[in-house]
Structures are given as structure tokens and as C-alpha cells.
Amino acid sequence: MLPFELRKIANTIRKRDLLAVYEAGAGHIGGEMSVIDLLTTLYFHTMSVFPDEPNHPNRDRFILSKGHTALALYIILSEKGFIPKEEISTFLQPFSKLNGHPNRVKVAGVETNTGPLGHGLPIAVGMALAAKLNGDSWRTFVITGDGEMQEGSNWEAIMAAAQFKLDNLTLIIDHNRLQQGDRVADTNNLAPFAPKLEAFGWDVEEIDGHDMQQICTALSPEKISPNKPKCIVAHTNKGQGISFMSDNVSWHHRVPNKEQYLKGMAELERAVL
């Protein structure tokens, strides 16, 4: 799929995300907007997945470690055909399968439950190592937040991935510079990430996390370095696509009122794709 087609899909997902948060009266819209371009490229360009057989043994695996942005993943899964599109309207409703964090038992296409930060990458390392031991060719991808990288469990997993030469593992850091309540630089600043990951034995690439061509290229098999796990530092904006949300820490889990919803939707409708 070409970059302009991916941009159209991402814009559709942003609009559905905005509507779902507005209707549910809850969500983590800022981080959802920052990660949507990465998710879109993974599911509609890079990964081999099988909506009719969610547990196909040869599928690529994806873990959304920043699980609070589950809504964006749900919409991706609905657009891809894993779950019905109409189910998105049940987000956070009583007895809905679509909780605030993804649940693999309830939602087809979800590989593992996430929510507590710092868990996704260690699980992904285990998956990638299992594939190596079995001689399987599928790849494992995981997205973390940049604030989440403050968790020590991630750095233990980073060491293990290099030790086991997991070149079938790709970590994508959604580097939107904001975490709940503050800027990452003002809490526990780990930036720049690239030299740190490189020092641990990883192959690292920095990209514009909203440029579909750059994302596609960075995720391609041709960019894999033999015997080295891959880290993509994706520079993004929290609230991407909606002017008053962009790079604004207050939109971590804020809900738009009617005026804000209409303004945001109008901006997405006018977006140049």
C-alpha cells in the first residue's frame, strides 16, 4: 500500500477515534493521535496478519505496550477486519469487550494484555526468542511510549534482546515528548534514546513518526541488521492532526466538549492527505 493510501486510512482512524472518545466520555486521545500513523503502517503495510485466523502460527506479532491507547488499536483492528466496525461504539460501555486497556482473551488480534507500563517489551523479547528457537520467520513488533522507557524492566529486556541477537524484534518508541502530567524532559529525561540503545548493542534509526514513507522504509525487512534487534525512535506529536491538542500535555486523557469535538473533526476533514 502506498504512503498516500496509508495517510487516508490514518485520517479515517483519527476521525473515528475522536468520535469514540467524545461519545464514551473517556480515553487517551493525545497518545492515540501520536501513535496512529505507526499503527496504520504496521497493519496495512508491514505485518503479515490474518483477520480470519487471528492465531495463525505464521502471523507477525504486535504488542501495544502503551496500552492506555487501546482505542487506536481497536479501530485499527476493526478497519483490518478482526472485529466488527460497529463494535467501536461500545468502547468502555458496561460489558463491552473493548476495555480501556487491550485484553487478548476478549479481542481478536490482541496478542497480550497491556496496561501496566514496562511489560510489553519484555513479553515481546520472549516472543522473538521463541521464534528464534523454533526456527520461525515471523517478526515481533512492540510500541512503547517515551515516558514508559523510564521503566527499568524495559532496559533489562533491551539487554536480553541484544544478548540473544534478536534481529526479528523491532521496538518502536513513540517519542512524543510528553507523559501523563508533564514533559518527559522535566521528569526523568532519557533523550536522546539512540546512543543509549546503540550502547546496548541495538541497531537504531530515528524517523519522523508521521511520515508514512519514512515509517515504511524503517520497518522494511531490508533494514534489519543481522544479529541485532532494531529500535525505531519515532519523533511524533501528542494530539497529532488536531491543532489545539498537538504537543499539549493536558490532552493525555482529556475529553473534548462538543465545541472542541466539532472543531477537531472539521480540522481532520480538511486535512491535506
Second form
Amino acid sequence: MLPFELRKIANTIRKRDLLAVYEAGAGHIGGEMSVIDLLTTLYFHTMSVFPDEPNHPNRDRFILSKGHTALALYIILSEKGFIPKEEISTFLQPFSKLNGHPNRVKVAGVETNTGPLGHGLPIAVGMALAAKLNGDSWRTFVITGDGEMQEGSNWEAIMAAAQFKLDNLTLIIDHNRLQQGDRVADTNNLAPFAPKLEAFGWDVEEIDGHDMQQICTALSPEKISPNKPKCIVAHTNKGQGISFMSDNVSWHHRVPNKEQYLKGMAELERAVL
Amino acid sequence: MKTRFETCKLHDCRDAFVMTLEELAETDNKVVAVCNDSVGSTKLGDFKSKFPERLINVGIAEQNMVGVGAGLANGGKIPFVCGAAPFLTGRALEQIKADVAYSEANVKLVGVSAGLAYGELGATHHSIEDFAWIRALPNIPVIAPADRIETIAVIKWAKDYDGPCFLRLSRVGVPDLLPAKHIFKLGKANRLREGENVTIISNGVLTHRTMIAADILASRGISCRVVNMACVRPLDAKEILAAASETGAILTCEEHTTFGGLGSAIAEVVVDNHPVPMKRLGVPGVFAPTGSANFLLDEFGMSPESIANSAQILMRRKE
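Output the structure of the form predicted in complex with the partner chain; the preceding block shows the form predicted alone.
Complete assembly follows, chain above in first position.
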């Protein structure tokens, strides 16, 4: 799929996400807008997945470690055909399968239950190890938030991935510079990420996380360095696509009022793709 | 005079565990072991020699160890995630909750040297809260085998069981207590001795002491039932209620704090269904002082003699 087609899909997903957050009266819209281009590229360009057989043994694995942006993943999964599109309107409703964080038991296409931060990368290391032990060629992808990298468990996994030479593992850091309460730089500033990951033995690439061409290229198998796990530091904007949310710390899990919803939707409708 | 259970040969259940794991790994290449630098203390050295690629040592990093186990299970492996019980459970509790239990990942957690096994090393190394922590989680059986026979049976069961479990092994020597051809059934306790006047329920290394206590009670003319209840979750409620209705008093013994472990779990069933006098022996809600595991168990009223005495005192409360 070409970049302009991916941009169209991402725009559709952003609009559905905005509507769902508005209707549900809750969600994590800022981080969803920042991660949607990465998710779209993974699911519509890079990964082999099988919506009719979600547990196909040769599927590529994906973990949304920043599980609070589950809504964006649910919409992607519905667009891919893992779950019905109508189900999105049940988001956060009583007894919905779509709670605020992904659940593998309830939602086809989800690999593991995330929510508490710093869990996805260790599990991804185990997945990549399993593929190596099996001699399988499927790849493992995991997306963490940049604030999430403050969790020490990530660094345990970063050490292990390099030690085990997991070149079938790709970590994407959604580097939108904001965490729930403040800017990452003003909280516990881990940036720049690249030299830290490189020092731990990873192959690191920095990209614009909203440029579909750059995302596609960075994720391609040709860009794998043998025997090294790969980290893509994706520079993104929290609230990407909606001007008054973009790079604004107050939009971590704020819910738009009617006026804000209409303004945001109008911007997404007018977006040049 | 010493009773029969005081003079027989003692075995370290870790040996039975690794021997069984190696057997299972021979026939099924899905079986892998994951550990945290604990190759020696979990006795996985031979496993490593036989299956070097299938012994995954993540270093001293328990949170990653449990997450890696969940990932391996996702990739079709059957991971036995082994580490000293206090660190496996305490350090990685959120991973056990989210990645293993809530995600229903096919991970076998093996807490080694559990309970007071690391007695002299101090309370940081005692694992006497693990029953309480893990039995509070849905989806994950909590199992403490009593001897090498039950350990072998439990490991074989765990390999075939499609789902997570927590197995709690000691390093304190115990004799063979269960029948040689014992087959483990989840949630099924084993009545090791019939009795009518009182029932003692225990698991892990305490079952040995309980059997000696029953001999002591017999010498005093008291008929004591002994139930080995390896499964703290799911509990064998039927066996508990049989003990309540048929013997009228239940004493529990465990290598665990009395806050939330086997005794608490049994008391919940008894109180809800058939209240009878109960006494719960264990570590009474304190950090234990210095001393070997056997010394500490004696100190906390769980020498065979003290267990027998507690049973007699309990019987006086029967109507």
C-alpha cells in the first residue's frame, strides 16, 4: 500500500477515534492521535496478519505497550476485519469487550493484555525468542510511549534483547514528548533515546512518526541489522491532526465538548492527504 | 521412640522437579526453562547441558523474566519460569497479574526455595506471602507439593495443563508421603490418614510434620485425619467440608504467614458453609528471626509435638 493510501486510512481512523472518544466521554485522545500513523503503517503495510485466523502461527506479533491508547488499536482491528466495525460504538460501555486497555481474551487480534506500563517489551522479547527457537520468520513489533520508557522493566528487556541478538524484534518509541502530567523533559528526561539504545547494543533509527514513507522504510526487512534488535524513535506529536490538541499536555485524556468535537472533525475532514 | 516418618530418607523436591522437567523436555521441544541467573539454586545445570538453547537465562531481572515467559507462551512454547520464590512473586507480581493470569498465558511459574527455606538469610529471602498474593488472582492455580512424588506428578500435570499456574517448591528435605503411583488432579486434596476426632490440613513441607503429629496423637489415643492440600487455589471444598462435618475440628499448618494463606482459604470455606472450631498455624504476621527453616517452623509452633498439642487444645473447643 502506498503512502497516500495509508494517509487516507489514518485519517479515517482519526475521525472514528475522535467520534468514539466524544461519544464515550472518555479515552486517551492525545496519545491515540500520535500513534495512529504508526499503527496504520504496521497493519496496512508491514505486518502479515490473518483476520480470519487471528492466532495463525506465522502471524507477525504486535503489542501496544502503551495500552491506554487501546481505542486506536480497536479501530485498526475493526478496519482490518478482526472485529465488527459496529463494535467500536460499544467502547467503554457496560460489558463491552472494548475496555480502556486491550484484552487478548476478549478481542481478536490482541496478543497480550496491556495497561500497566513497561510490560510490552519484555513480552515482545519472549515472542521474538520463541520465533528464533522455532526457526520461524515472523517478526515482533512493540510500541511504547516515551514517558513509558521511565519504567525500569523496559531496560531489563532492552538488555536481554541485545544479549539474545533478537534482530526479529522492533521497538517503536512513540516520542511525542508529553506524558500524562507534564512534558517528559520536565519530568524524567530520557531523551535523547538513540544514544542510550545504541549503548545497549541496539540498532537505532530516528524518523518522523507521521511521515508514512519514512515509517514504511524504517519498518522494512531490508533495514534490519543482523543480530541486533531494532529501535525506531518515532518523533510524533500528541494530538496530531487536531490543531488545538497538538503538543498540548492537557489533552492526554481530556474529552472534547461539542464545539471542540466539531472543530476537530472539521480539521480532520479538511486535512490535505 | 521416633515415628516412622522421622527415620525415613529425606529428599530435596528440586531434584524431582529438574529430573521431571528434563524428561518432559526430551519428548517435547516446546518445553523451555526461563531463569534469573538462578541456574544453580534452581538446579537447572543439567537441563542447560542437555538443552542449551532452551535454558533462557535473562539475568537478574525478574520482571523481564516473567514477561519473557508470557511471550514464549504466545510463540507456542511451554515455559517453566523458575526463580527463588520471594523474588519471582514479590518483584514480578504485576507481571504475574497482567501478563500471565489476566492474559491467560500458558506460563508455569516455579517458585523455588519457597517458604522459610532461606531461613538464615533473613526475611527478605523468606517467601511466606506468596500464597496470599497469588491466590488473590483469578485464572492461576496455586500449588505446593508435599514430597518428591507429588512434585513429579504436579510438574507432569503442569506441562499438559493449558493455562498458567504457580508451583511452590521447597529445598527442605522431606520423605515420600504420597502413594508411589500418585496422579495429581487440580483442586483435589489427598487424605493421607483417616481419622475421626480432628483433621489437620497442610501442604508443602508441613505435611511431613503433620504426619508425625498424627502418629503422636495416635499414641495419645486420638484419631487424627490428615489431609494434604497442595492446591491453595482451587481449593477442595468438598474435602474441607467432609473434615468439618465428620471430625468437627480443623487445624491448618503452613509455611506461610497466617494472613491470607492456606489456613485463611480453608477458613473462608468453613465459615461460609459449616462453621466448626479451627486453629491456623503458620508464621503469625511477623518478619521471622534468624534461623534455619526447620528451626523457625519449630519456633512458630509447628514442630510435630506442638502441632499435636495444638490439635488437642483445638479438640477441647468442640461442643
